[in-house]
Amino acid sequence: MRMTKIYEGAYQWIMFGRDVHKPEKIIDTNQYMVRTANRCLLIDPGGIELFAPMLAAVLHHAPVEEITDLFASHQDPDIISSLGLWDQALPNAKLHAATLWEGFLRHFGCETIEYVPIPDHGGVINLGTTELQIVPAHYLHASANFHIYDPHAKILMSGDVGAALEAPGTPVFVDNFDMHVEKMRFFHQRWMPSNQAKRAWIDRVRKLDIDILAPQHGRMFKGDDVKRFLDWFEALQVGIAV
């Protein structure tokens, strides 16, 4: 699995991805590890399959005991059917997820690690010497949807909004805007399913101060491609199943 690290300051942003080796017709995801000094936040830690090779990554890092906190945006079982291993692995962590979702990801297995439950207007995760905003997302495109955004840093971790799905070798971020909108065009327009969530959501994150938009699949945005995103995202029109 292959490790990028996409900040470093007074701690680390981590990202895991481009797994070379997963199961063919499983979409290849990105996770993400915020590292501080002593303490771990594992972001969106990925499905079942991608356990081991992503625990051996993480431990590059940091030993078991500083995995402190896990974070899951929605309920998806790429973002979050591992859960049942690192409840295993860690009983002593904490998992940040939305309130509705509880009685759902149980289902993954969560017996020691403490579920924390994020309200409807999100929240924060603090690791100590850095604070975390956990940013509404709902209907982006799971009912309760949460991103989370590094101030400091100035992270946002975007979950599905900014995806695309593109082979496990391919960069980890967009060289070519233009030619990477083709690769996310359908995948909005599906898997999004309101326009009137979408225009909400840019709305808050247009306040905010961003160098790295982090998506869950795909790659990376930084720079002037965050602006462009935000552009060509309002202007889509999504949930064309209906």
Contents of the next structure:
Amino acid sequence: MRMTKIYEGAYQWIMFGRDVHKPEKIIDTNQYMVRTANRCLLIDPGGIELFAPMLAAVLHHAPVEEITDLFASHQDPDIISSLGLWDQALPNAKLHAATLWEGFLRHFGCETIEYVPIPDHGGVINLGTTELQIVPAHYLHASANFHIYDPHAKILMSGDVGAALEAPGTPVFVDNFDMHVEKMRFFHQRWMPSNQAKRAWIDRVRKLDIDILAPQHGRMFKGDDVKRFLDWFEALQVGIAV
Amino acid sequence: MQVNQTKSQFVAVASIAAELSAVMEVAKEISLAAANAKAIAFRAGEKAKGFQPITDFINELAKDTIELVNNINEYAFHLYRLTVNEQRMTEACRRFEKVGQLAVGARYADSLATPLQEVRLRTQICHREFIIQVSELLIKLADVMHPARAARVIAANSRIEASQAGEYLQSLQAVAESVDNAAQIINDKVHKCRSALTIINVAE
Ligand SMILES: [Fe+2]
Ligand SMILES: [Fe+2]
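What about the form predicted in complex with the partner chain, after the form predicted on its own?
After this comes the whole thing, all chains and molecules, with the earlier chain placed first.
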């Protein structure tokens, strides 16, 4: 599992991805970690097949007892089907996920981990020394969907928004936006159901100060590419299957 | 090995649940047959005097069976929960061991030792409880055989009583027949449950 530090301050953001051992037919995912002095948040910790390489990678940065928080942007298996295994591994952790998905996510196994339901309007994740915002992103693409915004690190973890399907081993940042667009177009048109939801999200996100837009698949956007992405997404017609 | 074991547990527990719900259906049929017989015996009056207490008895037996099966169903559900838990924990052990291999050299690799130990212990405890529950269930299943056996004896008596019921002979004989059949079916189903459970016990 490749690990890339994307923010270093009083705490760190680390991106995990591009796992070379990943079974071929499983979609490649990015996992993110926010590491403070004594706590640790895993954002979209991933699918069941990824659990072992993911935890092994995490153990380079934190012991299991300091992994105190998990966040699931939505209910998809590539996001959180590993929950039942984290549930056995983490002695004191909370899962922050939508109220709406609780009855569904519990199918993965959630006995030791405390389920902290996120209401539709979002909320915060307090990690003691820092606080992250939970930003609503409903219908992008799941009915209840949230992103994580860190106002200090200026990172927006955007779930499936900004995702691209790429060849294995691809770089972690977009280096040529125009070329990158083709890897995103169909994914967004087909997976995102609502132009109205898209507009509401763009209005909300444009007000945030963002250095890095960090999606769950493909490459991250940095600097001006963040604005380029928002403009491109704004102009895109989504929900094309009907 | 471990994974296959929980798989066969799933199959066994599922087949028990299926057999039990069949037993339940049959027991309900018996109680319906008893009500029916009672009505006929009432109409037959004097001619079916000997039949009346039998119908009450059949009804009792059906009730007993339903109650026992309800009780057993709870056991079966508990066995199912235990199997799910055991399967999850077995899977967790397997994955944690994999983490151990992949995390060689990681700074905090050792921190997984405690969770691994604990999940191994919980798996053992869970499996032990499963074994205990299975043997208790076997005993309970033997209890269900009793009313079924008694029902067969009663069915035989009913035939004798029916033969004295004149024009009601045929309908009362049909009742006796259906009670006998039902008891036979319950007997078979319970046998199937027991052999499904014995397979797990043997797999130990
Ligand atoms: Fe998704
Ligand atoms: Fe995804």
